[in-house]
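For reference, the chain that follows is the form predicted alone, supplied as structure tokens.
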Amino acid sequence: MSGIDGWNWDAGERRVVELGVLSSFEQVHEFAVSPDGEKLAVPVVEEPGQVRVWQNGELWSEAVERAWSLRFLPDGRLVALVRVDDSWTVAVDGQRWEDEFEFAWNLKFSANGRSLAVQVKRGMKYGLVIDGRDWGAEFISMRDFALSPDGKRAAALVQVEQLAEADIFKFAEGVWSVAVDGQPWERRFINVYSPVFSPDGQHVAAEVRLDMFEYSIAEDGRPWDAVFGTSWAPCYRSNGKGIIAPVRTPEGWALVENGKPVWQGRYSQMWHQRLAPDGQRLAAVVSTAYGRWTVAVDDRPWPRTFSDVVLAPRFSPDGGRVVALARDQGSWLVVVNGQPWPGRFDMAWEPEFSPDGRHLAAKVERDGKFQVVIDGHPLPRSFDMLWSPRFSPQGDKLLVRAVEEGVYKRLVLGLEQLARA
């Protein structure tokens, strides 16, 4: 698959396989679909202790004694996390990486698709492999790891001394750290929290917390002079020369820029940053009132507020428009510069813009069918399985990936088909 370029958009609907042959299996587990809509996948237990992937109706040849974490990368090789006489590794499209590994999980690819990457365990101690290759470190305990954008390095968040039972003064003094490229930074913290990577992949960025009651943002190492009463997730601005987090001050959760505010409101919480593909305008998840929720462009909060949940914000390709998903009074609603959408959902999924931005499209559940909606529209078809839509590249069509009446079917609508619909 060369890109979403490369993909099929003739307009048309497509029955790709017909699930029926499934049920000769003893047990089918979650289905995965390629971006492209093109293929398929399944996990199948053809008798106990034996299991296989199913795609487009063909198995892989290797039975193995589980497979899950069932994916499709973005340029369409199928991945899953297999176990094979009690150890596990990686298969890709069906072919298991040479190294065995006691257990793996947490597996993750890079944001251009070509890297893939997987925690994995050894006796009692914890590492990466990267395509199939080790990184080289072990250590006694891993929690979480981000991968460049090109995924040539890793960031793990590590312990690298051990800990004894109640031993609350070697605690305090700290012993995690980050590790890059599988050499922990020399510094070390109490905790240390979601790992990023700058977008020309040169530096790291964490949440660090320096004492008991003390949180800052350290890059390579190096911790803000700043320190704050708890920090969430740093990001870095598109240039790498910013990392912006959402801190908590005496005055109340506030959003800072390399130490320094870059917001002056200060609200109950705040967490969820997000930049516009310029890299200028920021939105964030804020609490405004205590139980209250929404989302706050620039520093200025919508006027709507919901009381679940609202989810992270994401900005249209042109910056003009922001939407989030919300929970309020236990339905969802898609909500965009602040104005939900005509009705509510059981649930909701992250929506998609077009490439310029002018529509926007997401799957819903409701009443246990799914359906898509395109700017507020739902059309009125209704799927067993859905997968979320995706734009042309010219935002003139619309992917749609389905389960209907035990057929997987793929479709190309045309925006003047929906607006028709």
Contents of the next structure:
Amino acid sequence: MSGIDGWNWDAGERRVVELGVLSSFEQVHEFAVSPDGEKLAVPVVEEPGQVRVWQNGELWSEAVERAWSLRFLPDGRLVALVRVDDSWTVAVDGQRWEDEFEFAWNLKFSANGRSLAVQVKRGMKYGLVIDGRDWGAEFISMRDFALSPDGKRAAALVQVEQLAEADIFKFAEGVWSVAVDGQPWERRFINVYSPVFSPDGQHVAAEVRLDMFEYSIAEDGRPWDAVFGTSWAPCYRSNGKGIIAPVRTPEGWALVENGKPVWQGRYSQMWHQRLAPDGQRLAAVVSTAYGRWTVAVDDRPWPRTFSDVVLAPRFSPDGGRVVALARDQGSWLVVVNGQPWPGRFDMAWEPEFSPDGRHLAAKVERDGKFQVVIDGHPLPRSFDMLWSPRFSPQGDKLLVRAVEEGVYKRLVLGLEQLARA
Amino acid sequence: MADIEDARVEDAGIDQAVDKLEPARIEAVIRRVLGAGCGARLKVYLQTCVHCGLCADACHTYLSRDRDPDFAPVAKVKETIWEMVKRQGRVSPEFIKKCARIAYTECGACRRCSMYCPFGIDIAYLIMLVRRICALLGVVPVYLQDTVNSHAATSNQMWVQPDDWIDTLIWQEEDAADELEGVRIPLDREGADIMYSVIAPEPKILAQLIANMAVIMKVAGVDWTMPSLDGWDNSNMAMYSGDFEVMGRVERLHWERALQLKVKRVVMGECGHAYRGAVYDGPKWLGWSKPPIPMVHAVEFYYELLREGRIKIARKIKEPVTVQDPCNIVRGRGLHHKLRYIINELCEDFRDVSPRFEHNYCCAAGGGVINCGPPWKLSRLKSNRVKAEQLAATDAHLVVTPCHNCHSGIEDIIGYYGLGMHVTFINELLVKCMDRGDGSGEVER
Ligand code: SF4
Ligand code: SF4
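Now that the form predicted alone has been shown, please provide the structure of the form predicted together with the partner chain.
Now the full complex is given, and it begins with the chain already shown.
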């Protein structure tokens, strides 16, 4: 399938598939919808131990014992983790990978969807497989991993040496490291967390625990000179030169770049720092006082704070606006540049900007029904199920993927028309 | 006089670390901790105490050890933090060793004593300060430290491998489906109403409890999910070792997972300390004045299901039943009436304990004490004779213990004092008693 330009952007509404037929199955599991909205899929149980993936009324030819983690990749392929004869593997569009594993889990894919990776266990050892190619290296444990932006490389948190039961002394010497393409960093750490690749995929940064109460950030196995009380996940500048992380200092949480303060402010808490598309401006979730949360942009917190939680901020493509979801006094708000949209929601999903940054749309939930909100205005229609809306490349249309009265529908709405209505 | 047997216990986590301690480092750490905002509150506490001893009768260790004054709450403070303040941190490695024994194994931070102090002096807070100092000095009982290491490396407290977790859920789902058709444990179901989280001993050694919950969720028609990735464990022994950095990391991941799954609330299994970690200590350290989305303890959840009629009781337990009030959800949260409502719904012959509710005695296992492991087991059992006497007086056969620490601690006490009782989680009684709507709901009274 070609990219988003190739999707059908003709305004209108189409009934893609009726869901009533699914009642003939013993169980219907979690739905997935393709990015272009053309396909809806779900694992269905025909009888205990016999599961198939149903897509737009068609069944994958092969039945498996289990299928889960079903999702469409950005390029439209449909993947699932499947079990056959007690072995696990990945199935893509109904085709199983040749290799089988004692277990396979934690599917991740590149932004373009072309590359697919999964953690695996074989012979009681832990490894990783990218696009069916085994890393070859095996570890005592592996907790999580990150993919490079092109999806060709992976960096995983691995245990490189066995620990005897309750061996706290060996633990303190360090038995964890980051393995990049299967090769662990030479240096071991007490713990390693949150690996991330540089934009060019050539370097890896991660949080490292140097001593029981000393944390830092390491790049390619070399920690910064600066150490901190603790830290959170680092990120790279788009030029790959700077690594930025929130760290805990005696004065409060600080944002540092390559070990040096990049913001002067100290906060009760700080995490989820995000860079603007220009690679310069920075936004992060901060707590300005105990129990008060907001977003700081370039070290300036929004004046309005929220009581419960604020989720990761996101810059508009032109960098002019920042949006974040906030939960306040028990309900969710969509907050743009510090100002909440009108309306409180039972749940809200990460909003999406139009490519030109002029519009913003989000899926929200109220009283068990789902709605699309565009630029603060809810569309009058509500749905039984809904997936996050997508803008057309020109930003003049909105794709809505929804279930209404037992039918999965694909709607393309013209924004001008909506504005007039 | 401290128990000579306890003083002789060998614990590599304490002994080896103490051997390496330098007085200068001890002093620096104590000054850092006491200087970091806690000095003022601490001095007020210490100056306020009038040595009346009213707190002594509140403590199960004091009562169980023939009123040995060394086990009085005020003595535990006098012997530890008080000396550190008085001597401005100039204390010996041997002194730190004694502090670790007292703070980790002779006080479970149960907070019963502060209810009896006329000034409300928070002994448990002072003991937690001692633990923080010990943790920073690396002097932590070996089994407790190992649990904290597991939290730090795996985000769960029992080194459960990521695939074992998922595999256990799948296997429990299959077992539960054999019992009741259509039962599922939906993994990573984004947008479910509830994320259910448990503590690592459930997948590791008590997996049946997860299957039971799946049956309960099915019967009650709950839209729920469990996460497949780390963050599924809501427990937190780092909170009790004094490693607040690891505590914060663990709690954050648990809440981040719930936020990613877009659930409206988290329901947690029957555990007390995990409630404290997820609702109070964890959020507080992270900057939240409350959890980012509501956390519902299993006791509150079962109460809700029964009150709303989403679960109906088909048969009741006939044998005599009593209860343990877990400190963190009763003294800490006031769930004792809901707990008794549930027990009375499920059991014909409920025999309450005395004292009860927030005045009930601690199980002596909580607060990280049971996690100090085998070296300290005898000490722990000697420290709770009063609990054995209290339970024996009910003549019950079953003790309902809606907390993992209480469950294990009371089971040990039953064995050591030969009470001939059994412990049970509510979850186990509920699956026996409820109407499953599949014809197995004949009322039998
Ligand atoms: S165990 Fe409980 S009652 Fe005893 S000193 Fe500690 S907090 Fe107080
Ligand atoms: S009851 Fe309060 S004032 Fe009395 S000895 Fe205990 S801590 Fe001190």
